[in-house]
Structure formats: structure tokens, C-alpha cells
Amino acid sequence: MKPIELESICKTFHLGDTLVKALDKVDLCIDRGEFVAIIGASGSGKSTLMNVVGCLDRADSGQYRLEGQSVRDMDRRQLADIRNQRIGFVFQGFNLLARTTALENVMLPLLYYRGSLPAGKARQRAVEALQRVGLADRMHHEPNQLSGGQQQRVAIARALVNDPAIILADEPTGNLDSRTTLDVLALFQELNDSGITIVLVTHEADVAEHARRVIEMQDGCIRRDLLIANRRRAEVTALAGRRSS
């Protein structure tokens, strides 16, 4: 069982008269463990099949199974479980909350978890999630008093911290210096090492070259699908150096 499977997925949008479609009967499938870029100019539909791969919003067509089960006609509440417990997500602006600190940031998706933990569960669940990405020494910090590395690392920490089994980025470096989108990339490689499946939406080919399949988008379709033989690994310079950043 493939965890995420698409068939012919069209999604239309109008702009004023005109009928744009974001996304032209696609086909992928991603296998359990991959790490999967797609890339593509602005407008090609990247960040329109990375919204309906996160049941963020629905296809208008074409069938959509995750792990199995087809999401299409779910309603409201089960889409916002899924978005909650089986799928993190990272996205180019942090969206942490400010005067917040990052421990209380990476707590927040537990606050909406089915049957809520204890307080002293979901707590230790944010520092174990925070510990993973470096940051076990930043936890009372609010994002004001970050890096921009080391918000991304608490993005990444709150996106972890319901152990999804799928985590999708959109553009997770697009604000970051080279040398942090390297430690970032890293991360990534990190966790999915651990088994996580990575899919990352980008629109620069040095960073694609870090996943191990690069998907590339076109006018709302797959233009090619690569496999990356040799993919290049980020220049890990040790935890030390992750967390100085």
C-alpha cells in the first residue's frame, strides 16, 4: 500500500473570466520512505498539488487515497484529523506565534489532538520533538529571539511532534540564508532516514537535488519524474553548527 496515490487529479480556478487549471489529470504515486521534490516555476501548480496531497483543499476531480483509503468524500472534521495526526507541515514563513515560546509552538497541534493529552504527556512530547531537531537548548526562546534557521527548526519540530508518518514542506527554505537552507536540507535528510516520507515543494533545482526523486511541474502537469542516483547530501557540519545558526 502506497501512502500517497493520485489519479487523473484536476483542480480549475477562475481568474475573473478566465478558467486557469492548476492541475491537469495528474498521476503520482509516492512510496512509503521517499523523499520527494517537486519543482517548477511559479504558476506550474506545485504548491496546488502539495494542497491537495495535505487535504487542504479538495481535487475537482480524479481520486485521491491516502494510505489506502480515498479522502474524497470525507467531510470537514476527518480531513482535520488526518491534517492533524498523520501528516506534518512545514511551511516558508514559520508561522510560529510570536511572544510564544518555541516549546508552547511545538505544543499547539496538541492541543487539538482527538481525546488531548495530559499536559505533562504533551509536554514532554514537544521537548523529545524539539530535542530531534537540535533546539533542546532554545526551548523557552519566543521566535523574536531566533534565528531564522533555528524558527524553521521549531516549524519542523512542531510538525513532528504527533510522529506523522508523512511531512510535506512547501518552499521550507525560501527565507533562509545558503549556509541554514544546507542545515535545514540536512534535517530533512535526517528524518527521513528515520523513515519519515518527505515531500518538498521548491522552485530551486539545488535544493531538489537533495531529495531522492525530483518531480518536476509544468502547466499543471508532470513534466518528468527523475530518480536521483547520487543525491547530494547537505554539508552536515555536526549538531554543533546546526544550533549555532
The other form holds:
Amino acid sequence: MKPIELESICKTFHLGDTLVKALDKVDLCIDRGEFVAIIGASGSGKSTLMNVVGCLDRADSGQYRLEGQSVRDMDRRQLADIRNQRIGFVFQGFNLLARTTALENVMLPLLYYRGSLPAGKARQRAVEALQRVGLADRMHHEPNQLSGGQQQRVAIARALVNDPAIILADEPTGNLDSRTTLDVLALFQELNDSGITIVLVTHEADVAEHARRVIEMQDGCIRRDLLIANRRRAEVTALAGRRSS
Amino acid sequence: MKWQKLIVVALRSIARNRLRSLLTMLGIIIGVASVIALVALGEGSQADITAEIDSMGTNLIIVVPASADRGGVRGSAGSSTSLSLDDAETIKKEVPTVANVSAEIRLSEQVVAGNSNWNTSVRGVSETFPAIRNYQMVQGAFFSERDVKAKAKVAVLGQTVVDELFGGQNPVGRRIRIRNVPFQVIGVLGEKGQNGMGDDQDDVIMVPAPTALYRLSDGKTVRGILVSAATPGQIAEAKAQVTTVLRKAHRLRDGQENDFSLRDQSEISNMASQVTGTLTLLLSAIAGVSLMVGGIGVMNIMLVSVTERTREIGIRLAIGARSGDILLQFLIEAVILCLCGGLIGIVTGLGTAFTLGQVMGSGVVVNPSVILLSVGFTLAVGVFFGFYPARKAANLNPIEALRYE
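With the form predicted on its own done, generate the form predicted together with the partner chain in the same format.
All chains and molecules follow, beginning with the one already shown.
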């Protein structure tokens, strides 16, 4: 069962009087454990693809199966539960809650978890997720006390905390300098090595080179889909703080 | 998502904007505080007024004879002679809800003292009369039970009579003559002024009822019996009991009409309760208006808060919050804002009421139902004015909310 299966997905936006085909019959399969980078110019449809895959938006037509489950006929609240339990989001702007500690930010998805989860267990899972991203020693810091890279790692811990099928990262390095970009990419590679499926949207070619597979979008279609034989490994030296924890 | 968590989240976001939350609550605080304070003071002074009305003798029940009917010609109310002094005694003995009873004989007589004379109202009453009608004595004393029983020829004068017959000098110990019967003046009644009809209540001479009946009158015309119920609440009960006792005493068979009738001063208490009702209505209106203004303030701030936190809402939606979770979160926030305001308002209001009560020397009555009502009302205000902003937040599109700067 593949985490993501898209069949001729179409999505059209109305911009004034003109119709913009953001996605034009996109077919895409992503296997378990893949690290996929989606690249393309702005307006190529990559963000729309990301929103559809992340169940934030619905396709106009086509079939989307997430872990074999069709999401086409789900209502808003079912989609919310899918986002909560199957998908981890990492955004360009980190999107952490201000004046809320790292730990509380990571625990946020567990707040909306429908199953039974005792408070102690929820906290423990959040601490474990922060340990995975090497920020266990900063869990009581608020976002404005953390660097950009650290904030993004908190966001990644938040994406991990519900043990999702895939992590969707939308321009996760867009707001970071080149060194912390490498930190974050190294973390993604490490998580990918441990078996987590990652889909990363970027417009930077050298970021995409860290993935195993690169999909290039253009005008709402997939123009190229290629596997990278010799992908770049990100330097992890910059993450010294993480190792020591 | 559990309630406790929602409440914690809401409390945290209120605590995050302390000054703003306080200012938002201020409308509710002022509304509730003014209502609580006004009601406490209002009910306090109302209790004062009721006590005052009671002291004027609202417990009073007047028994009068029915109209005389001689061969089909009906006389005026009270024209028959069906009541007797014994009836007054019977009522006093047999009706438990009655505090005081006094017969009343009314005569209009020419009174002579020395070389002055004056036409005035002479009343034959019992020793309990001052208690029933709240008369004070300024000089001397009212006649006693023994004077009444002995048909003593003693008189107590109203101030107007003192002025007319004695030129305002102390008449106690002096003699007056009524129908050529000499009476000794033993006391002077305190001034009462005019009654509601403009009659001078001080133009009166009180003598013992049997004295009036047998020495000055025809020996049978008792104008009425004054009865005071033990408490204002027992007026109806006392009236029923008096009726039963009198019917028995007059040996009236079932189906036979009463040969007397009862009157009380319910108009006065009705008027008092009408005033109270108007006051309550006015207070409710003030409460409604001020709480609505407060509620609009809450709604305004909640709308600002939703706009300001669009991104946060986007994040929450993206990581799996349902619309219902967001709706509840903002609704609970609004309700908590209102409830906190309400609670602070209650404390402030009670404090204000007690302080003002002390300063103005008026009574303060704390009515738990008013407090409960205002808590309930603030809760309703929170839900009502919180719903629109909360729904606005819940219906945000997560993608647009995330992009919102």
C-alpha cells in the first residue's frame, strides 16, 4: 500500500475572469520511505499539489488515495482527522504559536487527537519528538528565544509527534541561511533513513539535490520525474548541539 | 478535544492579553456591578419603605356593619347596628392571627371647656387604639384597660382640640364637658396632620368605647371594629378568621349574607408593590442595556482577536483541528471573558452597595437569585456575542489562513 497515489488530479482556480489550471491531470505515486523533492517555478502548481496531498485542499477531479484510503468523499472533519493523524506539516515560515514553549507547540497536534491519550503520555511523546530533532534541552524555550533553524526543528518535531505516514515540507528552508538549511536537510535525511516518507517542495535546485527523487512541475503538469543516484548528504557538523543532547 | 484543554487554551490566550482582556471585561463588569449594586440598594430601601408602611398600620382590618335594610329601604354601608362591643372581645379572644382589637364609636359633639367650646369628633375606642393606629402620646397617658372596663369618664385630646379649647396649654388634669357629661383630660395625642383625604386627624377626642357608647350614644351603634393582623402577610388569613368568628357570634346560618363587611388597606401595599415592580423593571432595563453594550465590546474584541490570530487558526486547522474545535475555542474564550467580568462585577457591585449603604444609611439586601441571574445573563451574553466571531474563525480556509500576514 503506497502512502500517496494520485490519479489524474485536476485543480482549477478562477483569477478574475481567467481560469488557471493549477493541476492538469497529475498522476503521481510515492512509495514508503521515499524522499521526494518537488521543484518548479512559482505558479507551476507545486504548492497546489502540496495542498491537495496534505488534504488542505480538494482536487476538482481525479482520485487521491492516502495509504490506500480515498479522501475524495471525506467531509471537512474527516479531512481534519487525516491531517492530524496521517500527515505532518512543515512550513516555510515555521508557523509556531508565539509565546508558547517548544514543548507545547509540539504537543499541539496531540491536543486534537481523537483517541484516548493521557496527558503524561502526550507529553512523553512530545519530548521524544524533540529529542529526535535534537532540541530536548530547549523544550521550555519560546519561539522568539530560538534561532530560525531551531524553530524549524521544533516544527519538524511537531510534524513527527503523531507518527504520520508522510511529512510534507513546503519550502522548509526558504527562511533559513545556507548553514541552517544544511542542518534541516540533514535532519530530513536522517528521518528519511529511519523510514519516514518525506515530500519537500522547493524552488532551489541544490536543496532538491538532497532528495532521492526529484519531480519538476511546470504549468500544472509533471515535466520531469527522476531518481537521483548520487544524492548529496548534508553536512551534519553544524548540528553539534543536537549530537550532544 | 476535551473541555479542560479548551478552557486551558482559552484562559491562556486571555492571560496573554491581560490589559485588553480587562478592558474588554470592563463593559460587563460595570454592567453587572451596577445591576447588583442598584438591586441591593433598591431592595434595601424597599425593605425600609415596607417597614415604614407597616408602622403606619397597613396590617389594619376594619370591620363595619352592613347597611341597614328596613322594609326594603337600604341604608348606607355601616348604618346597621349589627356590631357590638362583645364582637370586639370575641375577635380578640378567638382569632389567633390578630394582634390588637379595638371597637370604634364615632360621634360628633359640642365640647365645652371653661368658657370655650368646639365641635369635634369624639371617638370611643379601646386602650389598644394607639398601637393599632400608631398614635404617640406627647403629654399624659392614654387610658388603660381598667378605664375602659369601668366606663371611666376620661378623655385624650388631639392637638387641634387642645389649641381650640385650651389655647395650646397643657390640658392634662383639666375638665371638659361633652353632652354635659364631665370628662377629665388625661393625655394629649402626638400630631398626625392631615390624612389622605385632607381631614385633620388631630381634631379628635378619644374616650373609652363603653363610655362613649353608653354615656354619650344610644348604647348600640358601634361604628366599626379595628383589627390589626399580627403581620402584613397574615391579613388575608386574619380576615377569613374574623369572618368565621363573627358569623358564629351572630348566629348566621349557611347561605345567609354577612351582616358586616371587612376592609383592609391593601391599596397601600398594592401601590408599594407596584412601585417596586416599576423599579425592578427599570433596573432590568438598565441591566439589559449595559450588558448588551458590554457584550458588543466582547464581540468587537473577539473579532479583532480572530483576525489577529488568523495564522494561529490556520496552523491549528492544518495540524488537525476540526472547525468545531476552533468554534468551541473562541466561544469558550468569549464566555470566560464574560463570566470573569460577571464575577468581578458581582464582587464590585456588592462592595459598592455596602459602601453606599453605609454612607447613605440605607439598608442593603443581597438577593442570591439576582446574583445567579446576572451570572446566567453574562453567560448568555458570552455565547450570543461570541458565536459570530467564533464561527468566523471556524470557517476560515486553512490555506488562506496560513498565508495571512
